[in-house]
Structures are given as C-alpha cells and as structure tokens.
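In structure tokens, the next block holds one chain alone, the form predicted on its own.
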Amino acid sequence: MQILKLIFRNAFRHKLRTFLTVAGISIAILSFGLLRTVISAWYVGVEASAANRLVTRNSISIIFPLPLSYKDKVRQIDGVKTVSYGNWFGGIYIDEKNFFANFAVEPESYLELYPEYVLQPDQKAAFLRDRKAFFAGRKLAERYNWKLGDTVILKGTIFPGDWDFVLRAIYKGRDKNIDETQFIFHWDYLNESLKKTVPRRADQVGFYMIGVKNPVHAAEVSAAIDRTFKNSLAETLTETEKAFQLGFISMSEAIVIAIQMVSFVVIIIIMAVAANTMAMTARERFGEYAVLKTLGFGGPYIIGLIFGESLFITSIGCILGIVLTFPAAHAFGSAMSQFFPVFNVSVKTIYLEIGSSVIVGITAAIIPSYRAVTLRIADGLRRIG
C-alpha cells in the first residue's frame, strides 16, 4: 500500500507536466480510436456478410449485365435454396452530394435473403403491393425527413430520366453493424420502364444473390454455377458475399493501409512524449533513488516506482481518451454518414486502445528504470541540494 501512495504522490508532484502528459496521451488515444473506427467502418460490409449468401456477377466486370433467364437455371443447381437478383441503380436525389446506395431488386426473395433488414409487417405488405414503392433505412429517412407515403424522385444516371417512388416502409437493422442508409425498390418497375424506353436493356440484371442450403457447400455451389454458364455469351463469377465485399475494399486498399500506418504513428509519437516525461522525472529523482538504495531498497522497488508512475499516468490518459472516443465518433459518424453509414466504436478498438496505452507506459519506463537501477549511490547523492 505504501508504494501505491508513493506512486500516486510522485505522479502529481509536477501537476502541470502531468496534466500536459495526460492530455497528450488522451488526444493520442482518441485519435487512434477514431482512426481504428474508420478502418472498422470500411470493413462493415464484410462483417455483416452472411456465410450462406453468394453473389453471382458477370465474369468480365460487375458493370456488365447478366440475362434474367439465368435465374431458372441457378435454381435447379443442387444446394441452392433461394435466388434473388437486382441492379445498382445509381440515382441522385436532388443534388449529386446527396449520395446513398439505391438498388432495384426482386423484393420477396431479397427480403427472404436479408432478414437483418427488419420491416414492420404492415409496411412490408404495403411495399410488396405497390410496384412504385421503395423501402429505406431508418438513418436515410431521418436524414431527409422522409415520412411514409412521401413521393421521392431520383434522377437516373445509369438509367436516365426522373424516377418517382413512394416510401412504403422504413427498415431498422437487426444488428448495430447493419447499414441503415439504403434505398431499395422493385426491379419490375425498372424493367417495365426499360421495355418502353430502352428495350435492349430490359430483362437484364446486374447481379444474382443466392442463398445456399448449407454454408459448408458454398464453394461447391459457386463452382457449379460458374460451370453452368461456362462458354456462354455472359460467363459468370460466383463468390461468397464476404469475398464480393472484400473485392470492393481491395480497390481502396492503399487508403486503408495508409490509415493503419497513421494510427500506429500516433502511438509511436505519444510513446516518445511519455518516454521524455519519465526520463525527466527519473533524472530529477536520482538523489532520492540513491537515498532509497542506502536505506536498503533494491532495484525491484525502484523499478516498481518508475513503472508504476508511468503506467498510472498513461492509464489516466487512456481512460480519458476512451471516454472521449464515443462522443467524437458519434459526431464524426453524423458528419460523414454519407460515406460511413455504420460508424460504431467496436470492442476490439477499445482493447487496442488499452493495449496501446499499456505498451506506451511500459516502453516509456524502460530506459529511466535502467538508469536509476545502474546509478551509483555516490553519483546520486551528489545531486542532492
């Protein structure tokens, strides 16, 4: 107990220096937490992927379509449970800065494949009945203040023209990592319009979403699907939903790596700051350590004092940094909701922050401890007075 009291008193002997060190550590931990949360948000689609879902697209590129007729052949493949399909619509709401994901899908099979999108039964029924209906995520509806029954007009980019839709349902995510900013409408509405305006683009889909009976057989089912359409005019590439999402992330892999590097650079910088603080502290107390040695206190006791003080200061900074991470992440997520629809501080991030603070505290105390332990008593006593 005496050593704990001594550590506490030593930590606040120079209050201003301790305050500035704690503030620096807090800001570093906060920055580290935000950067790690950005990385987590980048991979949120991967984390939300289901093991029993496959995605089939054109083997050349996702921008090339597949025939609608493929769905009947896919259903006949052993191991396939559910088949849905859709198109990336790419519509713009009022202004190009109002970006959000919008898809045309086959509604009943899509909702069966994605039970994590939770709709009220009456709203779901209203959506399925109305060909011009769409359902939107809770966050998206709140962002634009949409209410049930509102008419929303999207300006088509891939499919030119002004497209009007009626909001019939608002979904909530079953889990906190579910994207609640999507805009989903009937594929038939898109296809029927294309038959009248651009017949050559009708009866084509951008991708198939396939539910398998057993996730263990996902690889075999994927291979069977691609064999079925081998040497056809539109060959397919089938992969798990997770692999499909990772394919998109790989396009921006350099950015992710850069953010990861910056997050660790932040920790290295604050490690240097903490090490400098502890070096100054130890240098000022060489006389005291020499007195302790003359009284019979050995190296382990002195090491405990230095390491204890270092870990105590970094722990305070870590706690403050973690506490500040949550409101900062909420504010950042609200401001950047168009780019990061899901921005939650994960438990893994908290563990990384704690681990980083412990590493900083230990590393900062190594050299001062070594110097204090190897200090000759006579050299230390010369510093007194």
Second form
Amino acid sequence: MQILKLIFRNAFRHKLRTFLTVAGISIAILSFGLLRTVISAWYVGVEASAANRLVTRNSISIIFPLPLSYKDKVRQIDGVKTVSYGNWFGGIYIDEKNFFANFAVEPESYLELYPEYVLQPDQKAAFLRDRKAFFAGRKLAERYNWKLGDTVILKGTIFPGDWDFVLRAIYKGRDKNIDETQFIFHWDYLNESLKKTVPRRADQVGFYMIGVKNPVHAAEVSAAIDRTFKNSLAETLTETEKAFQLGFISMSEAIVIAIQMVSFVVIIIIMAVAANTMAMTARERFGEYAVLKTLGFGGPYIIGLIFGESLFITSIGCILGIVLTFPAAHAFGSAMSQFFPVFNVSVKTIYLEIGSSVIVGITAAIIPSYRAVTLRIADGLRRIG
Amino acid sequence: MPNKPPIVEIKNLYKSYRRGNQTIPVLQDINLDIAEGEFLALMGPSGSGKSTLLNLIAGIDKADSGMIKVVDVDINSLSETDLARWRSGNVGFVFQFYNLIPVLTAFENVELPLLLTGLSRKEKREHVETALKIVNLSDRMEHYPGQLSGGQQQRVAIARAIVTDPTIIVADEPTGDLDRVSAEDILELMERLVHELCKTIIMVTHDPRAAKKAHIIKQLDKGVLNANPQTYI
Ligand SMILES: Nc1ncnc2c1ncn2[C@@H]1O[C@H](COP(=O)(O)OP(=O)(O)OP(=O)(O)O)[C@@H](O)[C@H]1O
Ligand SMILES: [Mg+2]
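Please give the other form, namely the form predicted together with its partner chain, since only the form predicted on its own has been shown so far.
Now the complete complex, all chains and molecules, led by this one.
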C-alpha cells in the first residue's frame, strides 16, 4: 500500500512534465489506433469473405468477360451448391466524387449466397419483382438521403448511357464488418438493354460467384471448374472469395505496409519520449533512492517504484488514447466513408494499443531502474546538495 | 571512559578508490573502538576521509581490508543483501541535507524504516508518534518537508533515525546546513539522545562548537587517524 502511495505521489511531482508525457502517449496511442483501424478497414472485404464462396473470372484478367452459358456447366460440377453471377457496373452518381460500388447481379441466387446482406422480406419481394429495382446499403442510402421508391440515375462508364433505377430495399449488415455502401441491381436489366444497343456485349458476365456445399472441398471444386473450361475460348480462374479479395488489396500492398510501418514508428518515438522522461525523473531522485537503500530497502522496491511510476503514467496515456480513438475513428470514418465503407475500431486494435503502452512503460523504466539499482549508496548521497 | 565493551571495533582498516587506473588511498590502517553510549565526533580537513569512514561503519560502503565489528558482527564480510538487512535494524542515519522524501509527510518519512519490520499498523503508529515526540514535532506530523524549516526537517530526520531503536546513529555534518540557533537545537537533541536514551552517536563535523558536545573527538588527517585523541567529558 505504501509503495502505491509513493508511486502515485511521485507521478504528480512535476505536474507539467507528467501532463506533457501523458498527452504525448495518448496522442501516440490514438494515432496508432487510427492507423491500425485504417489497415483493418483495408482488409474488411477479406475479413468479411466466406469460406464457402468461390469467385470465377476470366483467367486472362478480370476485365475480360465470361459467357453466360458457363452457368449451367458450373452448376453440374460436383460440390457446387449455388451459382450466381454479376458485372461490375462502374456507374457514376451525378459526379465522379460520389464513389460507391455498384454491381449488376442475378438477384435471387446472389441474395442466397450473401446472407450477410439483411433485407426485410417485404422489401426483398418488392426488389425481386421490379426489373429496374436496386437495393442499397443503409449507409449509402443515408449518405444520399434516398428513400424507398426514389429513382436514382447512374451514368454508365463501362456501359454508356443514363440508367435509371428505383430503390426497393435497403439492407443492413449482419455483422459490424459488412460493407453497407453497396448498390446492387438486376443483371437482366443490364443484359436486356445491351441486347438492344450493343448485342455483342450481351450474355456476358464479369464473374461468377459460386457457393460450395462444403468449404473443405473448396480447392477441389475450384480446380474442377477451371478444368471444365480449359482449352475453351474463355479459360477461367477460380479462387476462394478471400483470395480474390486479397488479390485486389495486393495492388495497394505497399501503402498498407507503409501505414503499418508508420504505426510502429509512432510507438517507437513515444517509447523514446517516455524513456527520456523516466530517465530525467530517476536522475533527479538518485539521492532519494540512495536514502531508501541506506534504510535497507532493496533493489526490488526501487525497481517497483520506477516501473510502477512508468506504467502508471503510460496507463493513463493509454486509457485516454483508447477513449479518444472511438470519436476520432468515427469522425475519420465519416469523412472518408467513400474510401472506407467499414471503419470500426476492432477489439484487436484495442489490445494492440494496450500492448504497446505496456511495452512503452516497461521499456522506459529499464535503464533508470538499472542505474538506480547499481548506484552505489555513497555516490547517490554525494549527489545531494 | 566508561568501562563497557566496545560496540564498534575497527582493526587495520584500509580503503582506497580507483580513478582510472590510479588507486587513491583514502583510509589507512584505521584502528578505533567505540563504546556503547558514546558520543564521538570525527573531525578533520575536507577530503580527509571522514565521510568514507562513517559510511564504512554504517555499512553503506565496503572496505578493502581490515575488520569492522558492530556488536560482534563483522559487517565487512556480509553480502549486499545481508548488509541491507543489518543496516535497517542497526543503524540510524542523519545526513547534512536531511534527505527526507519530499512527497511524504513528516509522519510517513519517519514511518519509512518501519515498513521493513513486521510491526502492526498500530505499533508503527505508536513508534512514529514517540519518535516525533522526542524531537518535539508532534504538532507537525502531517506537514510535508517543504513546509518545514531546515532545523525542523533535520529533527524529522533524527526521528527517522531513532524510530527503529538502532544500535548506532551516524550523522554526517548534521548541522552543516543550519543556522546557529537551529544547529544548537539539533546538538542539544543529540546530547539528549545520548544521555537520556543511551544512544551511541558517531558524528562527522567541521564545527568546533558541535564537536564540543561530544565525549570524544577523533581527528582524521589524510586518511590517518590521530594517534592522540582529545577527550572531553
Ligand atoms: N566514489 C569516489 N570515487 C573516487 N574518489 C572518492 C570517492 N569518494 C570519495 N573519494 C575521495 O576520497 C577522499 C575522501 O572523501 P570523503 O568524502 O570521505 O572526505 P570528507 O573528509 O568527508 O570531506 P568533506 O569534509 O569535504 O566532506 C576524497 O579525496 C575524495 O575525493
Ligand atoms: Mg564528508
């Protein structure tokens, strides 16, 4: 009890110094938390991917389509449960700044395959009934203030022209990491228009989404699909949804690595700051440590004092930093919602914040403790005056 | 001199410091006996080794060779840990600059050495109150060192030195940082400790007035103890 009292009072001896150190640590922990959240936001598609889903695309590149006729052949392959398909539409809403993902998909199989998009039954029925219908994520509808029944026009880039859609359903994510900013409409609507305007582009799909009966056999099913279309005009490449998502991210991997490095650099800098504070503090107190040793207090007691104070100060900084991470992430996420559809502070990020604070606290105390413990009493006493 | 066995026995004590690859002898062939209840003053020019000798007697430094026995314990042969334990039970310290912990109250400062004992909370409180009463600071228990005068701080330090009822009290220039009146106060207090409580005090001092209060004055000169000690009663 006495040692805790002493640690506590020592921590507040230099109020300004302690305040500045705590502020530095909390800002560092906050920045660290935000950077880690950016990284997890980057991987949110990967995290949300399901083990029982495969994606099949043209083996040359995602930008080349596959014939619609593959649908039935895929369905016959052993282990395949559901087959859906779609196209990246790439439409622009009013202005290029307003970016969100928009896809044309085969609606019934798509909703069966993606149960994480939760639609109310009546809205779902209304969506399925109407060929020009689309459904949108909750966040997207909120962002543009769309109401059910509203007509929304997208300007096609890959498929030229103005396309009008009617909002029939708004989905919620089943989990926190589900993207709620997607725009999904009927593939038939796209295809039928193409038949009239550019018939050679009709009956072509961008990718197949395949549900397997048992995720354990995902690799065999992938291989079987690709084997089926070997030596055909459009060969396929099938991979798990996770691998497919990772493939997208790998293009920006360098940025992720840079952010990761910066997040650790922040911790290293604050480590140096905290170590400096503790070194200064301990140096001022060598006389007191000498007195305590004179009175018979051993190394463990003095180590306890220094580690206790260091961990106490870093804990306050850490708690403040974590508390601030939430509003900061919220503000950042709102401002950047077009780039990061899901921006949540994960439990793992909080653990990492706590972990780094503990490491900072311990590192900062090591050298001062070593000096204080090896200090000869006579020399320590001599320093006074 | 009272006819009691010596409480401190020093034989052929040598101490030197190394500076680079040079060895500087600080104490040479010190022989000294101190009887229980004695008030001994160590005098000598600056750098003559007074503090060094005091530190050796108090067990906060180690001699190169020779023997220091305090109540039949050869403290020069104890390990660091044993020595620390021995100090906490046998030595009370008074320093020139009081060396109180600034974030602890007078009461808590005096209580500090008792934290290493197995005393109950109540016993600790009683001991601390008694010690503070002896130094006449019962009304300043809750004050922090910064709220006390130099003389008062030194009295708290003396209370801290006596609270464990140690075998010997060592004091390194206890009046060195005080004005005349406060110094007088502290010296009277030390005399009382010797006369009324039968404490043994070894005090380093520059001040002849302080030395006058002692029973015995020993002179150190360049690390050698004066062969003819002057004795006062
Ligand atoms: N840690 C050390 N390293 C090297 N030399 C030391 C050390 N401690 C003391 N000395 C030297 O030992 C000698 C005696 O020092 P000491 O402190 O015992 O003197 P003193 O008699 O107490 O002097 P003062 O009256 O100034 O306090 C001095 O020459 C000092 O420089
Ligand atoms: Mg000295």
